[in-house]
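Given as structure tokens, the chain that follows is alone and in the form predicted on its own.
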Amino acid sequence: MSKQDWFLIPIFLILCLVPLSGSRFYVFLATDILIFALFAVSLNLLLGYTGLVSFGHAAYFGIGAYACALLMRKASIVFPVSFVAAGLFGALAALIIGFFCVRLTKIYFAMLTLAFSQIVWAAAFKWNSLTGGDTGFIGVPFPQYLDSKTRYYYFTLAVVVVCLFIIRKVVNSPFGRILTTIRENSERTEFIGINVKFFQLVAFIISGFFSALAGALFGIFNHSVFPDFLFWPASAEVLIMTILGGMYSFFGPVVGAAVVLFLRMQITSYTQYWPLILGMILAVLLFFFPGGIVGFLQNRLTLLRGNR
């Protein structure tokens, strides 16, 4: 762990300390943002690091949680199982919907993972024998060993805090430095014999399988799935979260996750005009601070240091 790293620790522990708060809002509300950070941050592997804009990346996160349910509903799986199997379900829709889309650049390939992503979702909202559909699947059960709140905000911490390490890990190796190139220049970074096209769609299938195991957690949380899951408002919330936080640092969309849905909460108390509040606050950070929050605090930082 480097020296820059040390305020993870408080971190870590204050977070193990929420349960003791006895307050169920807050359990509820630290597990939510806890599923989200991972899966904005499976999200910024595509944006932050290989420079690919993803307009669909709900479609894996939903995957992930009908698989893991219908696994442990319909075809009577234990939990542990189904869960790493819906990694892989939504590493594997990954790798069918990438191949297709690392073909395309820019706007095309954004709007061409938009266009998946509707497809995905037509399908959960029209198989009503699988998925329920438009009542979605409802009743998922509970692991014994999980039923409580607590027991999984602990289960859900364990599993984000390894996925992130993992993440982590993959981003910061000689792979996750190739898709940094990739991002900056994509037409040199092929010049010297790189395979771009490959390397994306290994990023996009990474990015997948962590989104589904998001989708997974979510959906036991919630013990229900529903099409709403797959459908476009849920890749833009996530695509805010990591531009708001900050899709150039590793943390930058835990920090988007835990803003967008504390205020979400609070504001959706007092008024219905949340859509319009977001809105605002996204075109301010974007005018004023491109760098999202934790790029601003960083520059901040460095000033202060170039200071003294």
Second form
Amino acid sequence: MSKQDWFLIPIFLILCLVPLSGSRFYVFLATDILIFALFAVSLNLLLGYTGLVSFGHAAYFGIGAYACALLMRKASIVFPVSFVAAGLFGALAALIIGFFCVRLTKIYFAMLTLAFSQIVWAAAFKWNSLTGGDTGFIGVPFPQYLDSKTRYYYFTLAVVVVCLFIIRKVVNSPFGRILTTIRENSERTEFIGINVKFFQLVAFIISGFFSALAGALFGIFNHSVFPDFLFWPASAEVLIMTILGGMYSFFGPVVGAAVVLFLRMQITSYTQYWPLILGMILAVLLFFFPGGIVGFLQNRLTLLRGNR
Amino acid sequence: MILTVENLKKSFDGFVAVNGVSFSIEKGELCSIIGPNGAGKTTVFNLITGYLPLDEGRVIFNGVDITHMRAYQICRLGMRRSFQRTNIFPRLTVFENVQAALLAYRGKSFNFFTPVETLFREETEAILGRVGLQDHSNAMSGSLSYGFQKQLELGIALASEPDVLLLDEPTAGMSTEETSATIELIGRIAHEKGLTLLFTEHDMEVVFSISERILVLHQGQMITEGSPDEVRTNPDVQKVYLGEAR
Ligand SMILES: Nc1ncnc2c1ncn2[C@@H]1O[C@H](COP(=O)(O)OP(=O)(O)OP(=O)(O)O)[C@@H](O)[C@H]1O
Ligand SMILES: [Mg+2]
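Got the form predicted on its own; any chance of the form predicted together with the partner chain too?
The next block holds the full complex; its first chain is the one shown before.
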């Protein structure tokens, strides 16, 4: 842990203390935020680090959710195994879909990720016997030993912390550095002897794996899995979290997830126009703070330091 | 022959940019390609290095047919290039630019868990020192002056200790002093490392001072090749090229 990371300790301690507040609402919200933080950080491995815009990331999240729930309920596989398997299903889907997508660039890449995610969504929607179709797959239980909101919260916290730790290791590794050179200039990266498409594919697979773990966590948290999990608005929402929080910083997407979910919770109790408000927030942000919330704060901080 | 190019052809929408170019370069030679704007010099580089697919012809490098290889594969065989328009990683620091090239070259790029900042520190600083960027190590490379960016470009290419180095106008846009410093540097490194060098350049003084052999390209075709003296006195060259030189 480096010196700049001191701020993680109080945050972690606060997260550990959330259930002691006695508020079911905060435990619920915190679980939600943790799960989407993991999802957004996974997406950001592609977006902020590799420079690839996936417009269909809900597919991997949804695949993880369905895989974990179905393996537990239909195949009676114990939770830990189902959970890891869900990640592997996400990785496999990312391998297959990514194989085609990395052949395209820019907007075409984004469109193809969207197209594939819609195919996955249609499959979940139509395959009644397996997924329950549009009524969803209802009645996913907590695993026995996690059968309270508080226990599940601590489990989620542990999983998310471990996953973020691993992803952070990866982005700070030589592999992660090469991803950033691909983002900066994929053409030049090829000319330092890197098989760019292969690296993009590996990034895609890692991202798919962790997105699916987030999905698996969410399916159980939600006690049910719906095709909506992998519909395109879900992909857009996680993109918004990532951009809003700041895609050029590791924890930006975490902040984005927290802000979006908190605001949604507040605002939907007053008005049904949440998507409209979210859209406006995003538009303002893109115009005035292109680096997202964290990017803005970092700039401020360097300015303050410079003035002293 | 470390590099042999046979009958390269390339056209863009019917416009023939490179039309049957052939030449060979021996190990350790310092060669340049000259020719007026639009002669096809950059395109020849692009065809050799796998940046563009060619229509016809063959490229043999170190005995290996690299004609249809991808750019990264050709790089790994020991050929590097720089670009006419600077081509760096703008939002990475100068240090990180060169370090990335080293990571790739030393086969460390597929490592997921070693903290990257601990790797190749000294080697990277040494390369930065060699190209005169030691004082700018932590600067964002995109905010460097044009001349420094050109030097960085050279540093990235040199990081991999290539056998053959193709430099596309390494001093374009530099001041006179920067140009002579860079040329002096390139010549010195080439001799020290036994590099084979192929470069293009508009500055005739530079070309004639360091080239051992010069290839002259005009409208996609090679009109002659030879030592600086032979090229200087060739009447065809004077007609198509030197007559209109800056
Ligand atoms: N990708 C491309 N698409 C279309 N035309 C191209 C392309 N690349 C080069 N050309 C054309 O091919 C011709 C040769 O261009 P090239 O860049 O190889 O010339 P050059 O000798 O490097 O010129 P300069 O001295 O200006 O760098 C030019 O007429 C150029 O317009
Ligand atoms: Mg050129």
